[in-house]
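Form predicted on its own, single chain, as structure tokens, below.
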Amino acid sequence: MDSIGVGIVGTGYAAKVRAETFHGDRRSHLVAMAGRNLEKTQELVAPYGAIALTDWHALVTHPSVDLVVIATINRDHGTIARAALEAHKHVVLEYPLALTVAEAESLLELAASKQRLLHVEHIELLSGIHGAIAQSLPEIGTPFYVRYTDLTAKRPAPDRWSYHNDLFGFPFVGALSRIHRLTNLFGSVAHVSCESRFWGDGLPGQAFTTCIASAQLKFTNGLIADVVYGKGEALWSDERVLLIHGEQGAIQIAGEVGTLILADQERSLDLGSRRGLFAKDTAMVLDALTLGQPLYVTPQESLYALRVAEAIRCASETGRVVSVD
């Protein structure tokens, strides 16, 4: 291909980093960026000589755009991805691919029929944390129990789209990376259960001030995982802990500190840096488009994680144990 023309929907952190990375790579150039605030968007694209738009429809149909990057509110991911694929564009988007499994499956089918790249970013899989866990798993023997907690205290609750269920999705759908990390490490899930609670309603069109969701996953290999996700003003301290118990030891990730715990020793894990992951993902997308190199994650893997998350949502709504398949 000649230099790949890129259009980016969104003006947040991920969009900024991707714009900078595409501009700095001779294989690509930024054509346009779409955002709700025209003045802010114009400021972002000025260094790249790109077009600032407020309408993403104009971006996905622009004749000079070959690749559409979607970095906006979760609710719109599926709609924009569909429009871009229908316009014969390659698509990269932040997780989740869509808020429902049915829509996600339809998008995979559409991408295949159009012979276009559909890549759902999951930079956590590129992180030093995930790499250290995967490398250390053989040392702890057969894993049998995982506790994964991600709580964020925010007081007052921010006035952001991520505190709207209809924009963000059910907690484990919007925060799909927590589920995807586990399915990447431990494989398929047999069944799930879940309890959740929202403060401030959280009804369609209304914001919540706090959410908490606690799910239990039973993997087909027998492993049990307790996963807790929450954020908002009713929480009083942050907690980010991933603890994996194996028959010969354990792996603990507490914030940015990793520890391998064995019978006769404890050893610190090198978790590397979280910086540069969006740029790394972007460079790998260009490698896939220009060199045909496989990406580090497939959309089918992301779809499976979404299927697990949707089962968790169903379990929360019904109070029942739900089979993933």
Given for the second form:
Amino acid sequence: MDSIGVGIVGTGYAAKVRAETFHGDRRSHLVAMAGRNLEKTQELVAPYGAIALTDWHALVTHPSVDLVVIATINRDHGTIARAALEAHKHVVLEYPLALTVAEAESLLELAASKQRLLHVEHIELLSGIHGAIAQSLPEIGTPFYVRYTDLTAKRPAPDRWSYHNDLFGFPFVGALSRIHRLTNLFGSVAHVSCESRFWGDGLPGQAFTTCIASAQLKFTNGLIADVVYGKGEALWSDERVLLIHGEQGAIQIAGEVGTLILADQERSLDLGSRRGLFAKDTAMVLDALTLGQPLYVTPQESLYALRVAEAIRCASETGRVVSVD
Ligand code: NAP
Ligand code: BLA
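Okay, that is the form predicted on its own; can I get the form predicted together with biliverdine IX alpha (BLA) now?
Every component of the complex follows; first up is the chain already shown.
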């Protein structure tokens, strides 16, 4: 079988790791990368003998590109994915698939009609943290309450796309993994509520200096989850905690430390490393394309997490409880 030609849109952290991994796997080779700055992109592709482009349209229609990887700002994911599928390419997206459910749904339909792979990466599911939780869950009995807090104190607020609502999306849309971890573990959500606040004006085209969003999710199985996401300069200390209370015990992940708490004992959980997850995802994409092996996540599951995130955004805008259909 011929080596798969890969084109990557974006030149940031995710794009760089992807480029290295596709280049290092004999089943694929890097054809092109697209970034806004030609010189920077040329420098990046030089070790791989690939082409540097400033126009992603040229990348997604390039005849030697079989697979397009979309690793650029969230606002552009849907538009680029549509163009790539129209050009009959396979598509890998760094989450989220799109900023709205309507756009995401229509991309799923397009991928099906073109019979192309549409994979939305959710590296958090490949992490040691997720593995340790999934493995310990049966030990704590029926889970009934989850608290998931992810706060990053950052002073001064960075001048980055991820501090723009129109480029990143509503906090739980851009940071979709916070929702997806929970839907993956606990299933469907009945309804949600949310309060959020932004510092800086956060108007279209304007950055915020801090965001905080606090959502409550009621799962169909009765579980209640409080999920908090925030970042920026109005926050004064980091907090990364995932706590699951069950009828027989609890699972606690605090920073890099995991603990299983049971009535008669406490055990520490091996959480592995956060590194190497994009490489793992990349290898699985190549397994799917060359051997037809199933991936670890479906775009339908990603779409469902997005549906919950969109309901949370709607709840935040209206101050109402919103059902997830
Ligand atoms: P990053 O390092 O900040 O890179 C973002 C890239 O987007 C930049 O290199 C830039 O490339 C491009 N870009 C296009 N328009 C831009 C604009 N107006 N402002 C700033 N950059 C712009 O981000 P990243 O962490 O790689 O994230 C890329 C995607 O991966 C995002 O969708 C993110 O949600 C997803 N993701 C990332 C991680 C992670 O661990 N980092 C994990 C899961 C998912 P040019 O300047 O060359 O155009
Ligand atoms: C997720 N990390 C993300 C996302 C962005 C970044 C934009 C997607 C949006 C979100 O879920 O919030 C960006 N992450 C960064 C940056 C750093 C970082 C700029 O750690 C700077 C150090 N990502 C990395 C690095 C690692 C990493 C270096 O850039 C690990 C060593 C891991 N990022 C990582 C993981 C996720 C993520 C595992 C999935 C989110 C989760 O943990 O649930």
